[in-house]
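Shown next as structure tokens: one chain only, the form predicted alone.
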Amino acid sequence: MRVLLIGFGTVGQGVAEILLEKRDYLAKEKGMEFNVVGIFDKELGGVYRPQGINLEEALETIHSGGNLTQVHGESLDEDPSGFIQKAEAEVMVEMTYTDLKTAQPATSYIRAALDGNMHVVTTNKGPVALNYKDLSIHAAENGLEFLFEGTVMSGTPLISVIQENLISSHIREVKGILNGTTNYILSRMEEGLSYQKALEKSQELGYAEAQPEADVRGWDALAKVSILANVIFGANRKPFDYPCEGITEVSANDLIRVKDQGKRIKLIGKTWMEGNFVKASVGPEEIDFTHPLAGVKGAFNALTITTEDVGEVTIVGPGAGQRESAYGVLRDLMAIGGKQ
């Protein structure tokens, strides 16, 4: 299968990375090839090559501070939207950077993508949480796949169990963790730190950016969840229609008053369904002990899924990180690939 990259920063580099680990394990044991022939960066630019590009040279280059343009093949610094259009490929993936008031410039790519009898597969949280509904219909239209694992928990399976085993068991409600900075900073706010003082080291660490209101006021977490809400209960919300608290106000006294009642404080994204609404939220919660979400620290992310027929179902894992995105990639590729 021939492959587009649209954004080749952090999760990008970590695709062609595992693309190149993985080459001889996917032809040997699942009979499967991806060949990567176009590449495109806002910031780094973009180089097209219907014969395959070499990704080792091109990590080479990047890693090096070179751009695509110095890869060899055809240098490309058009808007990527007349190149996905033009390229020869059956699949893209797009990498970009979120925007959650308006998915551009994302959608459009996706949309050209599809209108070029492409298969998608994306990582970018504002396609699904706002276009979710239009862009699947759209795929469906053209018998095309529209996946999009690596959105909620990253590489850690959730959007494909959910889809493949656990839609017909009657879902009831969703909620978990779904951000794993906050849950990083809560768990050092618990040990005794401040506020400030785990945002700090949270930052030292890289889970949080050094503007990192995404995270803490919860628009991350609201992403994820608007995700979900489409996905499960077919919503066709935005995610800024939904109440959203983030934990700037939550203070380290609060987490130790509600651990010696037996609670912990962590900050929930959930949807649900109330008579015929779908209904989502975002906000600090108090969780007891023994639910399983009480006891997922650090930068984990989780999810617990209540079903009617085989009760609560939880999902722990990473939820974030440039091997754990990749892989997200690597399995929708692979699905893909499967039905090929």
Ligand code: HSE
Second form
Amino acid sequence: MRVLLIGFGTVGQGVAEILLEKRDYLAKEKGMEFNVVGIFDKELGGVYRPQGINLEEALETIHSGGNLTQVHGESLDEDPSGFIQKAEAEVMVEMTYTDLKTAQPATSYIRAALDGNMHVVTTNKGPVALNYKDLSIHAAENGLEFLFEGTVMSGTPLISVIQENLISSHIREVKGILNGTTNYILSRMEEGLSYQKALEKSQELGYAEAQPEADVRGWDALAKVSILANVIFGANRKPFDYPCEGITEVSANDLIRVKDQGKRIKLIGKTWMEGNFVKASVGPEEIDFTHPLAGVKGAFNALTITTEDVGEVTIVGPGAGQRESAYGVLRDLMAIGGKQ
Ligand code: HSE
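Now show the form predicted together with the named molecule, given that the preceding structure was the form predicted alone.
Full assembly next; the chain just shown is listed first.
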């Protein structure tokens, strides 16, 4: 399958690395070959080569401070929408930055790919939080896949587990820790590190968004809650329609005070049905030590899914990080590859 990578930041480079590392395994064990023919990044330029781009060379060029236009192939330095539609490829992987108010330019890129008869994989929360219904209909009408496993809990399988399995057990509520950066900060603050130092460390580790305000003010968790509300309950509200509070008001003293009461403060995102209405919210909550969510530390995420038929199911796993998010993309690529 010929693949376009749109966005070549932390996640995009992680995807290139994982495709290189797993090339032999995918070919020999799975009979799948993913040939990256185009890469575009707003900051790093772009390259298109129908025979396939040498990913080692692309990564080396970027790591040594270069630009993608220096990599062999045709240089791209224009807005990619037109290019995406014309490019010869079967899949576009969209990994540009999240804009939760407009979901642009990602939504235009995704529409261009679907119009160009490409399957779409995205790690971008904006388009799924704002335009899930339209984009999934657009994809289905063209007989294409629109997959986004990496948007929630990065590489920990969640969306596919919900869509393919748990949906049939009548989900009533999902509630959990959906942002790795804030969970990392709260965990480190409990150990005595200052808020600022913990935030800087989470940026160094590649957990935080380009604008860490999106993490600490709860917007990233809100985006993920909106995605879950859309996928599980067919919601059609925008993320900022739901109440949202981050961790900026949580102090070290608060963490110590609740710890003495057998609790931990966690940034909790949840969505549930109330009558015919879909409700959702994000905010700090005191969680009793006995609840599975209380023991989730560092950049790990967890989601407790309350179902009518199988009770509570909690999924715990990595929630942020380059390799983890890249794995979410690999999972989706393999799901598409398996259907070809
Ligand atoms: N900034 C996000 C987080 C990255 O910390 O969870 C993964 O979506």
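Only the largest set of C-alpha atoms that superpose within 1.5 Å between the two forms is called the rigid core. Positions refer to the first chain, counted from 1. Just so you know, these numbers come straight off a predicted model, no measurement behind them.
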TODO: Please check if residue 237 moves between the two forms, taking a CA shift of 2 Å or more relative to the superposed core as movement.
DONE: no
Open item on the list: After a rigid core superposition, would you say the CA of residue 257 moves by 2 angstroms or more between the two forms, or not?
Closed with: yes
Open item on the list: Once you overlay the rigid core, does the Cα of residue 133 travel 2 Å or further between the two forms?
Closed with: no
